[in-house]
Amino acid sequence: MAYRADPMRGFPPIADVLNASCEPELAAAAHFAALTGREASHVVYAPGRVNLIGEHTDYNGGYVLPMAIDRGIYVAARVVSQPRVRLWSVELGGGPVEFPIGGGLEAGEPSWSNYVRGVVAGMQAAGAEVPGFDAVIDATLPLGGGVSSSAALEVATATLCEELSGLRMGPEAKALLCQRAEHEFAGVPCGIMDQFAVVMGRAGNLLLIDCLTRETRHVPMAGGEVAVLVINTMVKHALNDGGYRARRDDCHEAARIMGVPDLRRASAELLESSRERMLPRLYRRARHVVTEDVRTLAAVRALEAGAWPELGRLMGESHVSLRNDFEVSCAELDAVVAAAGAVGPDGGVYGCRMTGGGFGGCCVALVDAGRDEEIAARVASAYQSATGIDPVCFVTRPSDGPLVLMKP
């Protein structure tokens, strides 16, 4: 669907389509229509992800579970003749941010156009001859809320790229253009995990990413059993605010004391009988990661063969490991953990655990798909009882990655 003008009667009235519901790449070109006055040429997806399991572990050379899933960032876009990006921000609002699109691109104000600035940077590095633009961003999904908004925005804007310059990329190529605009203009040291679950979703399936060689595997959710139920603890986090790069600065120091590249060539013994030469605080670290590895690939078996309670508990002993010894969950994440341990098998949750970089954002939880809408409102009952906030649930199941909506 598209917001296209009829020839007799020109636009429909925009306020019209905003107010009802409708599909969002349809809202999309609305929101392009009215804020620039002119008709979207293009409407680009890319969705969102949660990670199962294996959290902490990309930056280490480890083994992760993502999916994506089935919200994300719609951009709507149309080729201008001036040699500059125009962005607007639906959810954050505020007037438009622009930018030159010459060399020499840098990070500026404010900070989510960073995200787009990293990759028409790269872009251009590349080879891309990328034409200056206007874009409205919207979104279905949280932001700031470990759904890996950011993400979804770079990719989004690299097959926006991509569509206006004809350059094509490879997904292994795309995903790590993404990640270095991240690196480079956002600020924040992540690993391969976001950008590699974005741009290769499939729907239906889960993807094990071996963070240290790459190699990725379509892992199939199996029937219809069961369903993934995103609990938005509605706390915002920013992974640019120096927890996250502590995180990973203590990993890499940890390995350097064992004498290993990464803590992925780590094992339990060598953890161990490394102990007395580290800082409590790094053991715990270093411990996470080893036995997060190993819980993932446990997980894999488990999801492979349908037995969703281990996999659920797979997924609790993980959401302790890293509340005890990453010590990146918080009062409000914990809370919903302990909702939804309340419900337990019985009541239809197998598991569940915070997602993301922690320090707020979401939760995952694993629950029986015939009773998705009733787990829901339990847990965010308990969570509202037990914080005073009112959480925003939805379900959703693996999805696919990037998606050209609307073209010439």
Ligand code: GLA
Contents of the next structure:
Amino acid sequence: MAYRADPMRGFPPIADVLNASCEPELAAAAHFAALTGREASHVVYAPGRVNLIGEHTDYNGGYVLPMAIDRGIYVAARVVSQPRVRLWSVELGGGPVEFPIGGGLEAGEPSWSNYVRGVVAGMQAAGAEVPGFDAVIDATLPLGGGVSSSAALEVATATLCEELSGLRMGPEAKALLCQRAEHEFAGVPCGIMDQFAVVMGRAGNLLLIDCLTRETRHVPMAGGEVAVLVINTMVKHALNDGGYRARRDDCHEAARIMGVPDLRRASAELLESSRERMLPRLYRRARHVVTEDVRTLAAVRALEAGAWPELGRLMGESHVSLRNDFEVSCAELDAVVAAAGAVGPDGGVYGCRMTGGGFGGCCVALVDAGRDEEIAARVASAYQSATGIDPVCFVTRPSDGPLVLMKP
Ligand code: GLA
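For the form predicted together with alpha-D-galactopyranose (GLA) instead of the form predicted alone, what are the coordinates?
Below is the entire complex, every chain and molecule, led by the chain shown above.
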């Protein structure tokens, strides 16, 4: 399975290897060999995620229902004798990015390297003796497109550090370490959903997370009746970072006014009786979170019953609430939802909504598995007509978490 040098001719041309459309782990190993001139000793993988429902609830102690997808980040690596890391990103090019790992690690440029820097720092703080290494990062999912490529890179890096140092983390500790890297090195005040979904992904299952207690439960997606269609709007609005933080602040302020530690502990009644004491904006933010928690638990029941129209209806309501009350949608996400809505249940679309932080990125749709390709083509064409942008669509399924694909 390793990408090996021919003793007579050296490494085969990388294009030959990749043109044969090889497995992604082989491609990662081939890229490693081409960029470093040596063979990779390890290839690790971590998936991206989509969230079926439960959006902007994780940092409010609420419920979320994400799943790991069958696309992710591959990292091919090899230990070096010096205490430093060198990184290449195949998709982003440039590089290598180099940083020492002997002393205190700090954030630096380019920004994507901070996911690696932060996780290496976290593993060291947890007591891991992480040796220097070269690593080449390859992706089979859109980067910065709302399917948690950053969490995938963090979790892949943590998995690599576990292999190289021998220190194994439990799933929750590993996910929290990766979340901390995102907070402290990437400067994104995210909740726990993405890292939990990536670390704890299980084929065939959604992951219900109670973000207050951090309890998790795998919920099977029964049968092969439905498929999950991801539609990437291909836009990312600049509002993203500031907008996310501002929503978090709004939620905390609304909870403070109601005298509860977080919005999870605000009932619909408390919210209504506090309405006069809040700015209309704060009321709407809180209404999204309070109603989204109710929808998410209802979605779990619908999923368990295989009640696809009901699950799809809840997804649609979630989108409306995110658009009107939480104001994190955008014209392009709304255009996808409208295009999917036009196909409708008769055409095999049960429901569609934005997924992830919003302001661009991806939508997720629950569709009839027998018609998934045809639906993707119809939604893509309607979106293209409405916006002039070609979306990227892919069908996915609930998948496993991180994997070590190659080691000595
Ligand atoms: C981003 C964050 C998550 C979560 C979602 C919104 O993906 O990383 O923690 O808050 O937005 O649900």
